[in-house]
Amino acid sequence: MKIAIVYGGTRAHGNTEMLTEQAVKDLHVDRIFLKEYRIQPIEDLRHTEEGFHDIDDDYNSVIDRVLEADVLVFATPIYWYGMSGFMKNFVDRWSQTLRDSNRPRFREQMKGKTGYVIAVGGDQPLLKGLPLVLQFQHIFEFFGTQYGGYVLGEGNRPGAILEDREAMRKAELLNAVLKERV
């Protein structure tokens, strides 16, 4: 089994990666940061006659490794009670992936994945966060990918998600059922 993290933030080591790496610890996982690749926001050509075109980014090398993980682990701070803006425009593109004549089995291929979600955010996250959560679940289910569940943590400052035992420990559960799953 494959896992691979798409990580949305922003800063390095900041809490939401922490609390991540809590929860695959002594795993091997594929770590993507979205922040050091360039993706350009998808230009909606789906009514055009001609239709989405190549782009010349990086996204192609992500879904690729997306591709080839079995679980998922989307991992994003909570800005603006959403996900980052890199995550956002990294799933937007997936609608013209969708469409895509060079990976025609993008549906099929993400349907038999599973996936988490892990949110850090600093204003009442446990239920200002339960909107991302939600909207991961709605994508999931568009692609018919199983939801495995979230880990939703508090944290303002840097390093404040050590303070969360709740969500530490949340992590730690679920670090116990991906190794489970090895």
Second form
4 protein chains.
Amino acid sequence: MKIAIVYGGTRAHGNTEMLTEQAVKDLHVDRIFLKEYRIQPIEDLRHTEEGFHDIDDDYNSVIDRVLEADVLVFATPIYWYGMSGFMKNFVDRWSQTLRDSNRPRFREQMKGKTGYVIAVGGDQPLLKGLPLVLQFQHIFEFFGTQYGGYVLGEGNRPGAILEDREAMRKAELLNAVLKERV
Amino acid sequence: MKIAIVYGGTRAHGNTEMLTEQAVKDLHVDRIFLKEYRIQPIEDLRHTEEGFHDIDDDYNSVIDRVLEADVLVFATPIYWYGMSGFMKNFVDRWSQTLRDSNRPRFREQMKGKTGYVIAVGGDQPLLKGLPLVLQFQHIFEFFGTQYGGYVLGEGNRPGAILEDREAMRKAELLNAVLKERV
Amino acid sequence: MKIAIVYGGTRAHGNTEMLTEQAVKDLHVDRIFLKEYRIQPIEDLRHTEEGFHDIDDDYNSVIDRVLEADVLVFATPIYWYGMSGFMKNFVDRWSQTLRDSNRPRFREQMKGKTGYVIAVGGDQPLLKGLPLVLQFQHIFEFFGTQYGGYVLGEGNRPGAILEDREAMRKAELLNAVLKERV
Amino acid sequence: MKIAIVYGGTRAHGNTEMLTEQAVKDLHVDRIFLKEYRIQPIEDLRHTEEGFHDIDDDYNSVIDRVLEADVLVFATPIYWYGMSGFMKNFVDRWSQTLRDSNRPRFREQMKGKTGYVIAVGGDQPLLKGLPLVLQFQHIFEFFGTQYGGYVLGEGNRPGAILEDREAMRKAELLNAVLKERV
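Based on the form predicted on its own presented above, generate the structure block for the form predicted together with a further copy of the same chain.
Up next: the whole complex, starting with the chain shown before.
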């Protein structure tokens, strides 16, 4: 079983990363730090005669790593009660991949995976992070991806997540679940 | 009373735009098409010693137009059950403005405004657009911005929104409300 | 096409009723005022050897009227951000009907229907009524019932709903839709 | 610190009870099994000249036990993606207590408390239990009650909750938190 983490944060070793690393401790994972790649926002050309054209950026190499994994962990700081713009831009591009003749099995491949959401925010994330949880519910449902679960943690200043014992413990539990699946 | 529309779409005269223009018919509005501006994603430097530094892009000129308005209409196509990446990147940058010594009254100014959300999607937007509505509930609550209302419309191919009579009618109603406020 | 309204309110001619009657104006409908019937709360006996036993109350006669309809309108005042206890007790009993050998096609029959939710509350119903909308999303999904739509109105003192022009207009629109279906 | 559990279930030693008892292990708590009391549904008389009149049932004795507690745990099986009708009927009656001259400090007293929600369901409770979590968010917000947290567990047949390790572990964590507060 292959695991890929899609990191949406911009701060190295941030709270979201700490929490997520707890969840994948001792596991071999592919870490995708979206911030390190050049990924253009989508331009909606679904309804033009020519359709989408190739974009010269890093998106394709990233989506191919995503497609290789069996388990996807979407790990994002909660920015304004949603996923980061970095992550949203990446997700938006999936609309293009859905029509990419080089990846005709995209939808079917996503269906076979299990997705997790890990998100850390500073303002009542257990409640105000729920729109993000619901958004991923619809995203996963679109593909038929199994929603494995989610961990919402609280933290603002660097390292604060370590004091959210409940979130850290949930990450440990997720770690145990993932280890069993390997 | 000044109205500004923050457009998050990428297609000119798209469904979201059609629906939104119905809501502001015969009104003087400032239309901000985010796609036409260069707006960098946020880099979270809140916790660094130096804090945020100035970004050389169009963000500041756009946020200043937003701040001049009394009524804000966030108009976005529903991409993957949320606002577009273009719009999310713009909203994310507000975290920087919250600490911008050139705009010390940002939070207070936002508090005095009324916000609306207009969003169009192709997959059961009246239900699957609700995470977006809830997200803006938290965003507006953060500032104390009044949530004036929202209009969710259904449409996929160009012009389809015109057949969503209920959404078009809601936009007309919003138009009447806005005209009374002018 | 037969329409049944399941009324969860306790006040005659209340705001919810006014709004709902606008939606079914000039249509022949079966009005079920739950308050007028004796409906026991469910007792969960799914896991006992004997299973559920017949309850001597009005539930069965009411559920049979529900089953005769093609369109179901669940009309409830928003009590504490949810449907009324009267309506919840009625819905809870569906678990018993799911195992009722006298109504073996219950699930299948519900699947063929279209459901609407009409709810009126006094505290920001367009936002705080959304948990109720989401709850019915799951309920309808369980059966495969089509979610036709929902109307959330604002009102507290008697007759106040008439001043919520947006809600009244949405009810008119729903009326037009229902008339076309007849 | 006093803890009261408001139990909405109908099955003795059901899954919800097992999960909740884990959360209050070794603590002195007042257990209120709503099913054991006679509590009438509310009749909305807020707008009549006479207002509410006394109901001859067990409600008042139960609400007084609730008011004596500092921590309230609302523990309910998830019936049709919401709290049980038993619990909803009880909550609905709060509208009457808000106008009860014998309990003039009701709202203020509720404000000083911390509330928890524990709920067990058989159909994807981590996702489909969220409307219930959101509903309590609004309920607690109404009073200013602090939302301490929630535990959603999965289980259908008797005892199944014990196999939901994640939920049981969350209940243990809650137990530790509550013990620290005592």
